[in-house]
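Quick heads-up: it's one chain on its own, the form predicted alone, in C-alpha cells.
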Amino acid sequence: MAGKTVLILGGGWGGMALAYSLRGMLSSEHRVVVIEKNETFALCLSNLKIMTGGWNSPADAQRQMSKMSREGIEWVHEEALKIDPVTREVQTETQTLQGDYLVVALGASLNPGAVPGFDEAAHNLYEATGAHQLQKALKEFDGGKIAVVISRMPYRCPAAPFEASFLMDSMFRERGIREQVEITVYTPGPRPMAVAGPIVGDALLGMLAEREIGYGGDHVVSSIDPESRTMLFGDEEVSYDLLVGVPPHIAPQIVIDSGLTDSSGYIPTHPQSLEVLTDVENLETEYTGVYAIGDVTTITLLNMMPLPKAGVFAEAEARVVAQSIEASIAGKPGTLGYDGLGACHVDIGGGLAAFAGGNFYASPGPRITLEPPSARYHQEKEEYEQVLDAWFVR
C-alpha cells in the first residue's frame, strides 16, 4: 500500500494534539505534515500564568515544535495562503502541498481593530505579550477601577476573563489593597458562559458577588477612548483606570477566502465526524477527507448555540479525527465519533479552582455542572499543562 499524506493546517492546541496522535498511530510510510508559520507552541491558558507572574515572560511558556517527542512529523513553517478543499491542496509562500487528508486547525484569529481604541487602550489578555504587559501594570497598580471587557461573542477559552478577574482579586487581597480596587467584568451576554446554561451562569455570578467583583451583562462595547480612559456601551459611558480586554475573534482570512465559512463566520463542521460540511441541514459534505477541528469550527448544539471555543474540545476532536484517518487508511470504517463531553477548571485564586463539566450535546441543551472551588481542582488544573511534557522534549 502506498503511503498516505495527512496535511494539518495550523499548529495550535488541536493541530499539535492531532500531529502527536497520528504520528503514534501511523507507520513511517505515511506522512504527517504540519503547516504552521510559527515555530513555537504555547497553551492559551499560559497567559493567565504570565499575568500573575507565575512565568516571567512569554518565552517561559513556549515549546519548540521541532522538539515534539514523536519523531517523523514534517514541519512547514510558512504562512498558508490558499486552501482548495476539493483537491486537498494548501498553497504556502513557496510551495503547494497536497494531502490524501486535510485537517484545518487554524483556530480563531484576534481582531482588535473591530473595536476602535482597543489596541491603544487595552491589555490584550489573549496575547502573551499583552499578558506580560498586564503583569507589569498590575504590580504598579495601587488603586482605582479595573475593567475586564469581553468585546464580542464567541471567543475562545470562555472562562479566562472570569479567571483573570478572580486572580486579580486574589492578588490585591494578598497585597492588602483590595478595598482600594474596583473590578468589573463587562460582557455581551446576560450570564457568564451562557452556553453552559443558567445553573453554571448563576453559580459564577454568585462567586463574583462573593468577591465583590461587579458584573455588567448585556454590555457590547462600541468604542474605547484611551485618552479619557472611557468606554462606550451604546449610549452608556464607563470610565476605567486599567483595562483588560478580550478582543473580537474572527476566522483566519485564508479560511474566509476559501469559501469554507458559513453565516456563523466559521467552518460548519459535523458534530460527530468533524468533517467539513457543505450541507449543514442534512449534515453532508462534498469534500472527501477534509476535516476541521478546534476554534475555527462552528458546531451547532441542540439549543442552537455554538459549541464553545476551548482547547479541551480541540484536543478531543483531534483524537476523533486521528482515529478516523487511521481507520480510513486501513480500509476500515471509523468507529469513534465526538461525544460532546467537555470540562474546564476555573481558577479563582488563593490556590483554589472550581470545576465545570458535562455533556454539551445533551437535549434540549447542554447538561453542565459546576463543582465548588477546592485545592484538588486547582492541582488538577496545574497538572493539565503537564501534557506538554509528554508532547515535547525540553
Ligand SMILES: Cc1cc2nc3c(=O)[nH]c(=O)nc-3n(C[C@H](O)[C@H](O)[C@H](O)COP(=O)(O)OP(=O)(O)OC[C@H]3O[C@@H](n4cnc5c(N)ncnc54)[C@H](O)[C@@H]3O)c2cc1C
Second form
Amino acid sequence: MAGKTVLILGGGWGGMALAYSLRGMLSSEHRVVVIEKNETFALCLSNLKIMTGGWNSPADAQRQMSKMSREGIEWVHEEALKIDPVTREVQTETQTLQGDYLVVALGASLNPGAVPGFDEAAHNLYEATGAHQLQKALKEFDGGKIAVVISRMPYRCPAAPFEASFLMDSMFRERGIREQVEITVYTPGPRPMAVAGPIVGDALLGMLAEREIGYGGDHVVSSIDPESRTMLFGDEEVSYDLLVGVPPHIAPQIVIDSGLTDSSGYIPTHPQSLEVLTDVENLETEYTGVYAIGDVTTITLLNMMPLPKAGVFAEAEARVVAQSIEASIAGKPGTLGYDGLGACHVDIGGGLAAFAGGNFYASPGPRITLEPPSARYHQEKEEYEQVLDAWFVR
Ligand SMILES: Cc1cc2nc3c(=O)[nH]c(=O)nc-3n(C[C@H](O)[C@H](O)[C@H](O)COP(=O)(O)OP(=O)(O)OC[C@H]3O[C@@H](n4cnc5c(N)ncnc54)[C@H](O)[C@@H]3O)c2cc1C
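Alt. form predicted in complex with the named molecule, vs. the form predicted alone above:
So here's everything in the complex, that chain up top.
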C-alpha cells in the first residue's frame, strides 16, 4: 500500500488532538502534515486562569509545538492562503501541499471591528493578551460597574463569559469589596447557554442571581464609546467602569474565500462523519476525503440550533476523524461516527465548578443536565490542562 498524506489545516485544540491521535495510529510510511501559522500552542481556557492571576502571563500557558511528544508529525508554520476542496490542495505563502485526506481545523477568528469602539474600550477575554490586561485592571479595580459583554452569537465556549463573571465575583468577595462592585452580563441570547435548553439556562440564571450578578438577556451591543464609558444596545444606553468583552466571531477569511461556508458563516459539516457537506439537506458531499472539525464547522442540531463551539467537541470530532481516516487507509469499514456527547465544567470560583453535559444529538433537542457545583468538578476542570502534558514534552 502506497503511503498516504493527511493534511491538517490548523494546529489548535482540534488539529493538535487529530495530529496526536493519527500519528499514533498510522505507520511511518503515511505522512501527517499540520499547517499552522503559530509556533506556540495554548488552551484558550487558560485565559480565565490568566485573568485571575493563576497564570502570571500568557507565556506561562504556552507550549512550543516543536516539542510535541509524538514524533513524525510534519509542521508547516505558515499562513494558509487558499483551499481547493476538490483537489485537496492548500496553498501557503511559499508552497502548495496536496493530501489524500484534508481536515479543516482552522477555528473561528475574532472580529472586534464589527462593534465600533470594542477594541478601544473592552478587555478582550478571548485573547491571552486581553486576559492579561484584564488581570492588571482587576487588581487595581476598587469599586464600580463591571459589564461583561457577549457581542454576537455564536461564540466559543458558551460558558466562558459566565465563568469570568463568577470568578470576578469570587475575587471581589475574597478582597472584601464585593458590595462596592456591580457585575452584569449582557448577551444577545435569551438565556445563558441557550442551546442546552431552558432547565440548564434557568439553573445558571439562579446561580447568577444567588451571587447578585446581573443578567441582560436579548441585548445586542451596537456600539461602545470608550470616552463616556457607555454602550448602546439599540436605543438603550448602559454605562460601565470596566468592560470585559467577547468580540464577534467569524470563520477565517481563507475559509470564506474558498467558498466552503454556508449562510451560517461556517462550514456545514456532517454530524456523524464530519465530512464537509455540499448538500446540507441531503447530508451529501462532492468532496472526497475532506473533513472539518471544531469551531470552523456548523452542525445543525435537531432543535435547529448549532452545536456549540468548544474544545471538547473539537477534540471528540478529531478522534472520530482519526479513526475514519485510519479505517479508510486500511480498507476497513468506517466508524459509527460522532455521537454528539459533550460536557463542560463551569468554574464558579472558590474552588467549585458545576458540570453541564449530555447528548447534543438527542431528539427533539439536546438532553443536557446541570450538576450542582462541587470541588470534584473543579478538579476535573483543572485536569483539562493535563492533556498538554501528554501532547508536549517540557
Ligand atoms: C476564554 C475561553 C475559555 C474556553 N474554555 C473552554 C473550556 O473550558 N472547554 C472547552 O471545551 N472549550 C473552551 N473554549 C473554547 C475552545 O478554546 C475552542 O472551542 C477550541 O479551541 C476550538 O478548537 P479548534 O481546533 O476548532 O480551533 P482553534 O483551537 O482556535 O485552532 C485553530 C487554529 O488554526 C490556526 N489558523 C487559523 N487560520 C489559519 C491560517 N490561515 N493558516 C494557518 N493556521 C491558521 C490558528 O492559529 C489556530 O491555532 C474556551 C475558549 C475561550 C476563548
